[in-house]
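For reference, the chain that follows is the form predicted alone, supplied as structure tokens.
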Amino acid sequence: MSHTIAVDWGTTRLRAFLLDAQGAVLERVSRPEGGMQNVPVAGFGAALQEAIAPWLRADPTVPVLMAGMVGSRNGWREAPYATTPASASDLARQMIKVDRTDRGTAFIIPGVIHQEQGRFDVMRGEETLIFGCKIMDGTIVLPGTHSKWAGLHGGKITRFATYMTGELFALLRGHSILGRLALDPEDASGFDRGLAVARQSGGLSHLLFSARADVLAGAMPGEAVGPYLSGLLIGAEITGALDVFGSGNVIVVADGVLEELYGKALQAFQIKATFISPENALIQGLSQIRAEV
């Protein structure tokens, strides 16, 4: 296999990697200004060309694979979802082609759609990270704005569930009556408190209000409110996911703060976790899909 250009194109940034035949990174670029929210409807080709022009000049025939929201309805071109159970070869077979401004082509990897109990769930970009974990069977956790838990069997994504943990935290912390109580510097012990409360009965909306009631009652300082909300929401995510995926070991695609928080939370739930960085998972996943072409 020759060199490959791997592109992670999301809402807020464009990242591209020049990979050698073994999938090692030779060069990389990251462009916040290239995020989808900053690209006009007809500007995707130009934005890609600007980001990777030096690599294309060196080899105009190098394959370009793109993952993420670039294939969404608001992206360059909508890539129809692959349905579960979905393998890396299924994604490779269902990639769609777009024309580059230099008259070459690029390929968009489709997302995945899952239906269970009459409800649908979707992912775009996470499927590539999942296959980058290189397991045949098990559970993979992808923390973030919209956290994903995915189950694999026989090398195929058989089911997954999305939890709006990160988005809910941002909304509550920045735009709710609960966030107004939060003080700095933060008291990290609030995170453990939130994890413990997440396992109590009463429902999430009721447990969330306890952040206000406990402060007013003098049972929790305002400095603990932010970490408390984080622990409560992550704990609620894990509690719900365990009902779906069981309590086995997991692989978590995270680094930095999310690795620290989910490592602590999963340990509290007595779940053994192995961590892989999102960049490594992305590159390995794109390399695997490329090998299936």
Contents of the next structure:
Protein chains: 2
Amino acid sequence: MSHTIAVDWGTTRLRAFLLDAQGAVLERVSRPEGGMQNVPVAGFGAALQEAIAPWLRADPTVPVLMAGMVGSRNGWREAPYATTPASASDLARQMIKVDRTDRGTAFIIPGVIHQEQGRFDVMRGEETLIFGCKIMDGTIVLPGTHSKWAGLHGGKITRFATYMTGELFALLRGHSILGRLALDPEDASGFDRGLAVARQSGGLSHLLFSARADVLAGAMPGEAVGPYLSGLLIGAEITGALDVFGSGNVIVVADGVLEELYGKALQAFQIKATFISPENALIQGLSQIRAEV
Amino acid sequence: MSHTIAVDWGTTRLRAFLLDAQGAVLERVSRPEGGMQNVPVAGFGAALQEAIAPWLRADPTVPVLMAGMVGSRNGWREAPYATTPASASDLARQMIKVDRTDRGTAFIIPGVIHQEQGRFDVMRGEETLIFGCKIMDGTIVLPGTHSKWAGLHGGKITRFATYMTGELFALLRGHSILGRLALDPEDASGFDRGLAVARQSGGLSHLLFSARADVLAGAMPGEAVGPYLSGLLIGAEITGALDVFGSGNVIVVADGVLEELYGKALQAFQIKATFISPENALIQGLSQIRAEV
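May I ask for the structure of the form predicted in complex with a further copy of the same chain now, the form predicted alone having been displayed?
All chains and molecules follow, beginning with the one already shown.
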């Protein structure tokens, strides 16, 4: 197997990696402002070329694989979702082609769709990181704006669930009556307190209000409110997910602050977690899917 | 008992009623922009006088009772919360006095605070509506931005719980990725669908994401998204509250759209509901507390 150009093209940014036959990164480029939202409808080909042209000039036959929202309805071209159960080979087979401006071809990896209890769930981009974790069986957690938990069996994604943890935190912290009570500098002990309350009954829309009531009661300082909301929402995610995915070990695709927060939270729930960085998962996932072509 | 001036003074508006000895409304005034948020710190006395001076000129001795956020930390003067279990007579006894500009006195009814599982919950204003429902035992539901469910035993509020239903709806509909999918004119069938999903397991932050996934899957039209979110949040409130308050009959303090939505929702959960308008509950509640003075 020769080189591969691996592209992560999301809503906000574009990153590309030139990988060798073993999947090691030879070169990389990043366009922090190069995400879908800033690309004109007819401009995807030119934007890709701008990022990876030097590599293509060296070898125009190197395969280009792209993951992420570039394959959504508002992206370059829609790559229809693969259905669960979905393996890396299913994703490779269901990639769609787009024409590069240099007359070559690029491939877009499809997202995955899952149906359960009459409801749907979707992912686009995370499937690639999941296969980058290189496990056949187990549970993978991808924290973020829309956190995903995915179950793998026999090398296939058999089910997954999204939790709006990051988005709800941003909404509540930035726009709600609870956020207005939050003070700086933050008191990190609020996080553990939120984790503990998340395990209580009553439902999230009730438990959240305790942030306000506890402050009014003089039982929590405003400095703890931000971390409390974070702990409560991450704790609610874990509580809900353990019901679905069981309480075995998990692999968590996160680094930085999210690694720290999910590390603390999963430990509080006595779940053993192994961490892999999103970038490593991405590169390994693109290599894995490339190997199935 | 003589006349009473009953004042509902909230964050956004002020309403006042001149009541006769039987609690019937003789006259009323409303200041839609007269809420706490528009009153300068030293201006509460003048604002009250502006609203009720004609009635006081007729009889300066008529008692003035006020309920609502006027008694909060950012109001005229803080009326410390009464603790559960709390009766109408407890509230009457714990009213605080403020000086009117005409040298008379006005009374502020305290809110109520409840502690359970180490967390607090608070209400301010709703306690008056609850006693306006005139029951000794049972469950009262007050839908709104921060919906309250309250349990009464022997004429006392023994426990209550707040659900952030209305605020979460506004945040999600107005600021989230889910709201951006919502189209007009609304398809009301989304409401029943949301109610049904609210009864499924997984947790609110997971279930909410189905609004997006179902649309992307082509399983729900954008026109249903707004009502779906409404049904899901009201359904989550009811699911959580039934665990705490049991599934007996309830009295719901609501009119208009909220009466319609909670009527449909409680019926779907097979809960028998009786409705009373917020204004009637308010007036009866102020009369009730006045009678305990």
